[in-house]
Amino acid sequence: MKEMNLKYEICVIGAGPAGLCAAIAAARQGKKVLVVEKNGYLGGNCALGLPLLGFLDLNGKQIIAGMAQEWVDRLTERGMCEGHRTCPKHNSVTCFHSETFKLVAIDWLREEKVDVLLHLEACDTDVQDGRLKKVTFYGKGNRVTVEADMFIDCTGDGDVAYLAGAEYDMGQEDTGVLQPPTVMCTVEGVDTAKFFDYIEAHPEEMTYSATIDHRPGYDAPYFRASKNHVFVGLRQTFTRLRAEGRMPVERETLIYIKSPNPGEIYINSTRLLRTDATDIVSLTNAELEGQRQVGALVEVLREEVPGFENAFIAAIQPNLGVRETRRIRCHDVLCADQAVAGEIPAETVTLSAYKIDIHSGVDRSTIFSTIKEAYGIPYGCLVPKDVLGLMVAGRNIGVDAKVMASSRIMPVCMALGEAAGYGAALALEKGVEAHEVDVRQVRAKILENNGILTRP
C-alpha cells in the first residue's frame, strides 16, 4: 500500500457547497488549505442538477449573499445561470447547469491556491486529549494521513466527526425515521411547450396534499415565463398510475428542475424509503434501486405525459442526493420553535427562510410548511461540543431535525461553509479554540464579503 503523510493548516473534508466555500474562505485568510473529496469531481450536490433554493425569503427579499452569491455570479458569467427568481412554491429558485458548476469549482480553487485530493474517504482519526490531530484517508490502494491544525467536516454525513467520537443525533425526534434520499437523472428531449399546454388544460394536475403549502400563481404561465423554474406536479397522473400498478416511485408528484439547456431537465422524483445512507448495505441497495426507479419512471413519462414522448435519459447522477443522516451535537443547537419564531441570535452567521421540507422515509407523503420570517443560525452550531480542532458545516450542523429540513438547502450550506472557513482561520490566527473565537470578527468578515446577517 502506498503511504502519504501531509501537513496543512486547515483540512476540509468534502467538496460540496459547504466544503468549497469553507476552503475558499480559509484560503482567502492566507491559510494553507487542503480539500479531500470522495468523488472524482468537485461540487457534491451542486453537481447533481438540484437548484439553489432559498436565496430569497417569503417576500422575495434576498437573505443569502456573500460567497453563495459569488457562485451564482460566476455561473451567470458563463451563461449557465439566470439568477434568482421568486417562486410561489419554493420562495425562490436559482437554476443552473450542474456540469458547469464542476468547471467553475476547479477554476476557483486553483485561483485561491487550494490543494485538492480526490477519490479518498476518511477511514480513521487520531484524537489526542480530546483534540483531532490527524485524519487518515484511503483510496485506490493509497493510505493518506493528513495532520492539520483545524479540520472542517463538510461530508454532509458528519463522517469525520463520527470517526473522531463526536456525539450526534439522527432522524426525526418523534420517530427516528430518516428522510429518504433520491437518485437523480438528467433527461433530454423534453418538449416543455407541449407539456405546459397540457398542464394549462389540466389544472387538477397541480393540486397538492394538505401538508404542502404554496401560493397562487404556480401554474403553466409561470413555467412558460422562464426556464428558471422547478416543476412539482402531475399528481392526478401519478395517482392514476399507482392505482393501475404502474407507478415505480413512492411519490405523489413529479419534481423536475429546468436546466438552462433547451429540452433538458433534472428529475428529482425517486424516493428510497427506509434508507440509512451511513450504512453501506442500505446505501448500496438505495443506489441500485434508485437507478432502477429512474429508468422505469422515465419510461412511464414517455408513455403517459404529453411533451415527454421523445424524452431520454442522458445521465443517471453518480451519487444519491441524501437529505438526512447525522446531526453533530454542537455548542449551540438550533430548535424548530426558534426558527419558526424568526429568532436571529447575536452570533448568527447566516440567515435561512426556506420552508420546513420533510419527506417521509416510510411512505410517499411530504410536509412542506412555511417559514414566515428569516431566522439566524449561530456560529456555535458549527463547533462540535466534544472534539477540539474540528468544525462542521452543511446539513450535519447542530440543529434539530425540523430545522435541518429547512437549513439543508445548498445556499445555506454555502454560507455555513464560508463562516466555518473564517472561524477556523481566526482560531489559528488568535491561538484559541474554535468555540473561543470572537464571533464578531467572523461576522465582520462575512459582511465584508457582502454577506447578509439581518432581515431586510
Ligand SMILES: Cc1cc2nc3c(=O)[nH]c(=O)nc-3n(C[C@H](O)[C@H](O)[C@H](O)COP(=O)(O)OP(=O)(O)OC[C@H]3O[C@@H](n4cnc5c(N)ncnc54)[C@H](O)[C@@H]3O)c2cc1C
Second form
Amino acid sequence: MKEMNLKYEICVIGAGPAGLCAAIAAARQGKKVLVVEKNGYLGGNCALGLPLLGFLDLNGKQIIAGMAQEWVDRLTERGMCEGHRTCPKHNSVTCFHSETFKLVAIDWLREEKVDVLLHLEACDTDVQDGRLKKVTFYGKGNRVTVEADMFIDCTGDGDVAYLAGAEYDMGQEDTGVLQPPTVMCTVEGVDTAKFFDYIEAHPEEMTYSATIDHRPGYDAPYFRASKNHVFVGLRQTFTRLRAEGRMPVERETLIYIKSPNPGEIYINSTRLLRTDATDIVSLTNAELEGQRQVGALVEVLREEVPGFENAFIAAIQPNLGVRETRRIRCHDVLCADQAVAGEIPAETVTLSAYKIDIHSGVDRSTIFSTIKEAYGIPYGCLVPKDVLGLMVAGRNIGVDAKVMASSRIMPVCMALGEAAGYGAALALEKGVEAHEVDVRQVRAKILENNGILTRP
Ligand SMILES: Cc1cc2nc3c(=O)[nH]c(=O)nc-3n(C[C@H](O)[C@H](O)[C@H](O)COP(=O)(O)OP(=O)(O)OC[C@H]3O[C@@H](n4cnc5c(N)ncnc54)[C@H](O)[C@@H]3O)c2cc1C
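Having seen the form predicted on its own, please provide the structure of the form predicted together with the named molecule.
Everything in the complex follows now, all chains and molecules, and the chain you saw is the first one.
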C-alpha cells in the first residue's frame, strides 16, 4: 500500500455543494485547505442534472444569495444558466448545465488555491480525548492520512462524523423510513415543441395527487416561455401504463429538468424503494436496479410520448442521488414546528423556504408541506455535539427528518457550507472550539459576501 501523510489547517471531506462552498469560504479566510472527494469529479449532486431549488420563497422573494448566488453568476457567465425563475410548483427554479458546474468548480478551487484529492474515500478516523485528529482515506492502493486542525464533513451521509463516533439519527421520526434514492439520466433528442403541444391538448396529464400542491399557470405556455423550467406531469400516461403492467418506475409522474441545451433534459423519475444508502449491499442493488429502470423508462417514453420518439440516453449519471441518510446530532437540532412557524433564531446562518418534500421510501407517494415564510438554520446545527475538531454541513446537519426534507436543497447546502467554512476559520484564528465561535462574526462574514439573514 502506498502511504501518504498530510497536514492541513482545514480538511473538507466531500466536494458537493456544501463541501465546495466550505472549502472556498475557509480558503478566502486565508486558511490552507484540502478537499478530499471519493468521486473522480467535483460537484456531488450538483453534477447530476438537478435544478437549484429554493433561491426564492413562496412569494418570489430571494432568500438565499452569498456564495450560492456566486455559483449562479459563474454559470450564467458561461451561458449555462439563466438565473432564477418563479415556478407555480417549486416556488422557483434555477436550471443549469451540470457538466459546466464541474468545470466552474475546477477553476474556482484553483483560483482560491484549495488543494484537491479525488478518488479517495474517508474510511477511518483517529479520535483522541473526544477530538478528531486525523482522517484516513483509501483509494487505488493508496492510504492517505490527513491531520487537520478542523475537519468539515460534507459527505452528505455524515460518514466522517459516524466514523468518529458522533451520535446520529436516520429516517422519519414515526416510521424510521428513509426517503428513496434516484438514478438520474441525461436524455437528448427530445422535440420539446411537439411535447408541449401534446401537454396543451391533454390537460389531464397535469393533474396531481392531493398531497402535491401547485398554483395555476403550471402549463404548456409556462414551459414554452423558457428553457429554465422543471416539468412534473404525464400522470394520465403513467397511470395507464401502470394498469397495463408497462410502467418500470414507482412514480406517479415524469419529472424532468430542462438543460440549457436544445433537446436535452435530465430525468429524475426512478425511485429505489426500501434502500439504505449506508449499507453497501442495499446501495449496490439500488444503483443497478436504478440504472435498469432508467433504460426501461426511456424506452417506454419513446414508444408512448409525443416528442420523445427520437430521444436517447446520452448518459446515466455516474452515481445514484441519495436523498436521506444520517443526520448528525449537533449542539442545535432544528425541528419541523420551528421551521413551519418561520422562526429565525438569533444565530441563523442561512434562511430556507423550500417545501417539506418527503418522497416515500415504500410507495409511489410524495408529501409536500408548504413553508409559508422562510425559517432560519442556526450555526449550532453545524457543530456535532460530541466530537471536537469537526463540523458538518449540507444534508447531514442537525435537523429533524422533516426539516431535512426542506433544508436538503442545494442552495441551502451551499449556504451551510459557506457558514461552516467561516466558522472553522474563525475557530482556528481565535483558538477556540467550533461551538465557542462568536456567531455574530460568522454572520458578519456571510453578510459581507452578500448573504441574506433576514426575511425580505
Ligand atoms: C434524486 C434527488 C433529487 C433532488 N432534487 C433536488 C432539486 O431538484 N433541487 C435541489 O436543490 N436539491 C435537490 N436534491 C437535494 C440535493 O441534491 C442534496 O440534498 C444536496 O446535494 C446535498 O448536498 P451535500 O453537499 O450535502 O451532499 P452531496 O451533494 O451528496 O455531496 C457529497 C459529496 O461527498 C462525497 N462523499 C461521500 N462520502 C464520502 C466519503 N466517505 N469520502 C469522500 N467523499 C465522500 C460524494 O461523492 C459527494 O461528492 C435532490 C436530491 C436527490 C437525491
